[in-house]
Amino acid sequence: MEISIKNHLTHSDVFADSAFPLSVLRRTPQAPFPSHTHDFSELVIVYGGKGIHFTDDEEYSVSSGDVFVIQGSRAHGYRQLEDLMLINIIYDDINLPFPKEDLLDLKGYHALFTWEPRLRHEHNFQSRLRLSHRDLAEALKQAELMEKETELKLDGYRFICLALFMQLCGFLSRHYDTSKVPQMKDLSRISGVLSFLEQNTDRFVSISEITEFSAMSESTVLRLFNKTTGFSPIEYHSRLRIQKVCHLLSTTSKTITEIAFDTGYGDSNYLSRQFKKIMGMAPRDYR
């Protein structure tokens, strides 16, 4: 598949059915490609040269082994190439019918494609997921049939597709949680809470109940939670409610008190002091 360069690209651009967004663009080799953004995720495989990675205020030396996911808001583009080779797997990770609830499990699906991009300036890219020979052969081998199911679009190609896809994160986050790099272990390891906590927006989770589910100390899971997201583990799981509690006051008919109830506050008065606290506003006006 060939896409015209643009400063931003649309589903219309790469999904050849609309229906079904994933797809997968191999670029043998990747061409000088400017600044952009687009409406979807690429998990990207680099198997051959060497290149520059950019966005608006870094850039990054990728060469072959490297694997990484570009989310699709952040401008971003390729140059100073030297016969870069790479897939690029395409998706919309909202609208494809992927059920995630099985790789959520896993600590290296969230490391890779949740946090990873969204702290790579901090980790400088030593967080990225580095295959040996081995190892990438087979990840090309999953992508590429990937690419024969979406060239020839046999009967229920889109089922084989999914599932080939599927099978290509699992690899790629069990390589991930097994990695020896600092930075790596780090966002793994933390990344297992992460996806506890946001299994349980149905109710409160207490620290000590965090730090059995990890096997790590408080002052450890404080320390690499805080250098991770921000928060503390208690308040950023404050914010998984709330942003569930909009959900509910957003796509439901669900009272006030039948939301609290669904999300562990129990009373309306107390959700309503902890949703203006984080939003600034009470429930029924952002309703």
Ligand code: RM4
Given for the second form:
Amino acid sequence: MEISIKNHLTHSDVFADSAFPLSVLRRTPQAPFPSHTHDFSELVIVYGGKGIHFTDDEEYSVSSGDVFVIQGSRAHGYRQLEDLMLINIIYDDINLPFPKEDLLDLKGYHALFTWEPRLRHEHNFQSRLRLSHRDLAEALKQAELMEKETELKLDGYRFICLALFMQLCGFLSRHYDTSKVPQMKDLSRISGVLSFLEQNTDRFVSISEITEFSAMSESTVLRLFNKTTGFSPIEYHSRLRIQKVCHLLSTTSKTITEIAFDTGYGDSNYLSRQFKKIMGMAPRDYR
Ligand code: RM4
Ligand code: NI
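Could you present the same protein in the form predicted in complex with the ligand, rather than the form predicted alone shown above?
What follows is the entire complex, opening with the chain shown before.
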């Protein structure tokens, strides 16, 4: 399918089947593509050539064996390409009927799909997934089955495609988790904790709860967490909660007191003090 070049791609620009938010786009080669955002996410599997993948504030060279996720709202593009070959699996995580609960204990999943993209800048792309020849061939085989299903559209193809995508996500997540690359190993070990903190932005979480959740010793969690994010778990959690406050301030008309309740700060004065510390301004001014 030919895609017109726009800075924001919506579902109808890319999904051939409007009732199914999962599709496989092969780029042989990927053409230079200006900075753009989308309503959906992309799982990129690079299998040949090289080039520069850039975002608003960084650029990385990518080559065969690199696998990474682009979360839709993040602007990105490609330039200086030399026969960059890739398979782009585009999906809309919100509308995919994916049994997410079953993924929660798959540490590599959190790392690959959520935290590597979000910490990519801090990690300078060093914690991206890199596959060996053999594993790349296996991932491609699975992606190709999906590709064929989406082309042929035989009866039940959505069902089968979804199953294949789940299998591929599981395969890649396991590879992420068992990697020997130190940056990937650390991120994988701590990503479950990161997701736990993000799922609990409506309350305060203590360090002993974090330690218990992680099943590591307190000193290991603290060390790994700091190494991976640059912050202590409590500080990072405050930042996640303040991010949520920002979101509520800009997307709802809730009062500061209500927002303080929703994010575990309890009262508006305490919230305002914490907000000022991180954002450098009062919640009202932010709004
Ligand atoms: C482009 C490139 C982009 C993707 C679009 C759909 O060729 O791969 O990242 O968003 O296709
Ligand atoms: Ni894109």
